[in-house]
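Just one chain follows, in the form predicted on its own, and it is written as structure tokens.
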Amino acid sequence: MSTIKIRAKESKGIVTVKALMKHPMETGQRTNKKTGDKFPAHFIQEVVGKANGEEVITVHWGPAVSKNPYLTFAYSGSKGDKLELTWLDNQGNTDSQISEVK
């Protein structure tokens, strides 16, 4: 099951993309009240968006981004574009989702 939900809609040659990513986005600063240890940092570092295989956006994030981040962006495109969104976190985990522009 993918951790990414994408909605992409075209209007007048501009595609607006809305994406929700399910991820804990742990900063590494929070303390476990039971053990006193800090929770290890676990956050998305990079998000890449491609339309028909061509990169349209690259986002670099740090630990200050909230849990389950929401990303919206726009690019010049058309209905039927194959949109792929991929994230990579600081622990080497990755996920990807492909959607068609409506």
Second form
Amino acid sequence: MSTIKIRAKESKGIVTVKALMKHPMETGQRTNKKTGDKFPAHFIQEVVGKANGEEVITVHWGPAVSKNPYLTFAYSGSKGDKLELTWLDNQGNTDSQISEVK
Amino acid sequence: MNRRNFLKNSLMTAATITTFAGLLIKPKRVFAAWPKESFDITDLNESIKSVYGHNNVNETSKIKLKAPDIAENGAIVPINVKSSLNNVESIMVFVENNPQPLSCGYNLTTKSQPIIGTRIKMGKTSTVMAAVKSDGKIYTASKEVKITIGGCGG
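Return the form predicted together with its partner chain of this protein as a structure block, the form predicted on its own having already been given.
Starting with the chain above, the whole complex follows.
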């Protein structure tokens, strides 16, 4: 199953997008109390939002974004747009999801 | 050093260099736009400088920064930024007392509206600053958020 949940709604020509991603967002500063080692950093660095293939937003995240990050943004668009979100983390993993604007 | 050794060594060096170069270039190509330096800086002013190239920022009431006055859990602090400025190019969120002040950055296009929201982690009570780049100028709005339980480290 995809790690991204998207909810996109259009009102008066503006599409509001709400998305939830499943990701640990490890900062690299937390220590494992049993071993004393640090958990390696593992966080989403980039999220790209595309509407009908055209880029509408590029998000750069640092490790300070919460676990299972939540994102909202808005753009001028219309109902039925194919909205695609793609994330890329610092370990090279990636995932994407396409949703239709309601 | 004789000829055979010399050849062997130079071949080895060449191979090592290519491998290292490959390693160095690869992540850069993948994350071409992710500003690692800016995210690593530990001082607020330096961080702003590294993002925009200067420290010339103006406070404005045209940015609405919505954040809680008191956040019980520093691991989840909801932040919403809305702006009525024209031609917004980017929105950045800085947290002064975090280990790295730059939390997140949003690069907008001509189609996007200057409305963003997310949830961030905060280590301790700090000023949260939203910086908006509009028509080449930087405008900011700040708000203090009190934290009861820190969200970094542990």
